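Below sits a lone chain in structure tokens, taken as the form predicted on its own.
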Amino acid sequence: MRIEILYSDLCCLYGDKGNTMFLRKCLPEAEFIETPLNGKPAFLEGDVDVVYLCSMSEKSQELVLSRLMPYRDTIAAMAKEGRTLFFFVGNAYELVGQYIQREDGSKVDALGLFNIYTKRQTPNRFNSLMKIGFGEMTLLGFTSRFSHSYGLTSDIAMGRVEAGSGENPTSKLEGIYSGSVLATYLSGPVLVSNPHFAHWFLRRIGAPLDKLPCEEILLQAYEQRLKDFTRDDLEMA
């Protein structure tokens, strides 16, 4: 099992460094790579299961597209029908669509893997609690960002929001689940937060476990917020 983490020198936000501590402590036999900015990917000579990346900064967001577009058709290839999982959290959601707009009208291409875009509108920050149904699951989670999503279909939405937001304010659908791209606006530490959600992803790279590190107290804690997330006074956005 190989997992690579691309460019924790600059993707560190919002706890998500908590799904790769995690996933070691789980997978204490695999093998982590940390890919930095200026590093060569490990994942286009193949043999990598998964591939991390997590939320950053919006000037981080163009340097890493720098980065990535030069291996852009190899990326979709993979992601169609690799075995390689890419797993993108935050707003490197945004990085799998087809462009992301800036404050002042001009655009920076993005991967264009699925037909979706993005509108930046710094320096409104939007916050939300997330609940979204994911199959048989419910996810719980939280997103932070200054942009908004558009173009989603449900044939490739990975879920549909119960509470909160989705990829924009008006929309119901959340995050991709296509191929072998796993992508949502999620924050944090996800599988931490979301023990069901961890065996389900675990399963789905190939190694699944009968029984999650602390797996008791993560499902108190799930528990526990599964309860405030429906309490009346609770504002989710």
Second form
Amino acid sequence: MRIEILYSDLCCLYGDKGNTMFLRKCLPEAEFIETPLNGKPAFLEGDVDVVYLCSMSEKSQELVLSRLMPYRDTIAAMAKEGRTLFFFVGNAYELVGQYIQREDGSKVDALGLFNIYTKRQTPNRFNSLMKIGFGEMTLLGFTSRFSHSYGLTSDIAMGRVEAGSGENPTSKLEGIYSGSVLATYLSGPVLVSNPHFAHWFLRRIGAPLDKLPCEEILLQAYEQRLKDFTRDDLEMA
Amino acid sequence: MAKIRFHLAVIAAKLTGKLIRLLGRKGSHNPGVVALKICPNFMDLAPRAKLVVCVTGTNGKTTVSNMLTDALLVTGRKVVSNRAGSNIVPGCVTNLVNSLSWTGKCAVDATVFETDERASRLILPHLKPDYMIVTNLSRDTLKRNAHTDYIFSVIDTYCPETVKLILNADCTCSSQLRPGNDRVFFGVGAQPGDHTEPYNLIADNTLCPKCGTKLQYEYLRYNHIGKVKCPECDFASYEAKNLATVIDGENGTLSVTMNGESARFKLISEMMHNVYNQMAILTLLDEIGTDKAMIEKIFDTIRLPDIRFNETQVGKLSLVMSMGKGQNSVSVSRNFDFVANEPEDKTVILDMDDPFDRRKSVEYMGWIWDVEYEQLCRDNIKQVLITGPRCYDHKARLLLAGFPEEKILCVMDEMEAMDHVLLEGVEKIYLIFDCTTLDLANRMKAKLLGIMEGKK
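Output block for the form predicted together with its partner chain, input the form predicted on its own:
Whole complex next, starting from this chain.
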């Protein structure tokens, strides 16, 4: 099992390291490759099971795109099929769309894997709790961003929002799960905070576990959050 | 008309402040709200003190602005500051109101404004301070502050070009602010135990801002704070005009190089982040022409604000209150680092849940995964008692850091938790609390002190 963490010096803003910290505990035999900003991604040489990219600043999004765009065709081919799972968390989600529109109206080309696009609205910060139905699971989390995305369709959406906001405040669709791409606007340690999803994820990458590390307390924490999500006076922001 | 509005605003705001204080509250916010309601451009119209200083940054701004206010008082100046409360626009306007007489004339020699870095865009262009100290910039709460690129751009965009900046040479982020302004740098030189490679869980701004190459550290203190150079281009840390050279905790002295000359002062605190805070104050004092003898007197007099850190001895046991900043992983990790490195056997109580989020929402627990719980994995920590609605999330993080499960206790109700504090076999109890939970933390303290007295 080889897991590549792209640009971890820049892309690790909101506790996203919790995902790889947890995967290291789940998969002690796995090899973790941390690719620096000026380095060549390992997945281009093949033999990588997961490519993980997570939250970054808007300036960093453009730096990351400048590094990945030369490989856009390769990534597009790998995203359609193949064993490598592209796991994008937080605003890394926006990189798989067609473009990102800056506040001044100018556009930055993105990887173009799907027909979504993003509009930035800095300094208006958008915060929302998120409760997402994904298959039989309920994912709990949070999004915090300066942007919204548009154009997501149900055939590629990862899930439906049961509480909170989807890719934009009027959308109930959230995230992308299509081919070899799993991308979500959820911020941070989504695997740790959703133990059922962690089991699913490990099965998806071919490394199922009977029991997660610290599974009891992870479930207890999840159940407490689920209970808090159901309160009548819940405010989403 | 504007003048009439301004004078009405002064009177109304002062009356509001008096009324609120009569009701037993601080009145650090609402007088400003009233003033702005009557006179929206109050900050532009208010007469300025001879010296106006803003203090901002991610960590240390409350400590620096509190101690700086005390320092200026020692020099004999009449000073007001917003140390009692709000550091956003209404708090700064209240401070301005407090600097004025009833007739709207400036009645003080100096005003010190602790300025929220995000709100600085609404404050700096109007206050136009003479000096602005930026303690450092690092990641903070994601909901409000997003990331350092954003906060940097806010300060960089809205800081007027007339402001003289006092910057931390060892912060690779904030040291890059406003290159066109007059700037002076402070720093802490190489120390025993320094690192040369990032070792913390969180180290932002470790790539060269010019070419993206990983920076090389001549010395690294914590997170991204240290002296750097880029191996690929000409980017390097600025040289500090005022540099701490020897931190002598044993004798309580701080040796510095100041304008090329050596000097020695009383060390306010051994904690490294407070050495930076002391250097920031020293640099401001130097900039305004304070002589060495007066600086000595100041550092002999001022001390850390009690609210941040205080210790109460009961018999052989000691209770230490240590304020962190919830949802700020760097602040809490620094706190953990200090507590863990204290030599005594101890109990650690965590009261970190955000009171605003808990009221009607669910706190984002991602920040916990940026906190270095690994620091707490020491044999001399006999119990970690975790309180609040997110206690299980903290426990999961602590377990994955490798802390033994049998030494962790979760009690959601903070007051009830005080009945379960391990008092036997320890010398110190550390209560680490979020700055927004001060009232609750004080109630926890009072209850725990009662229990400790009973066991004496």
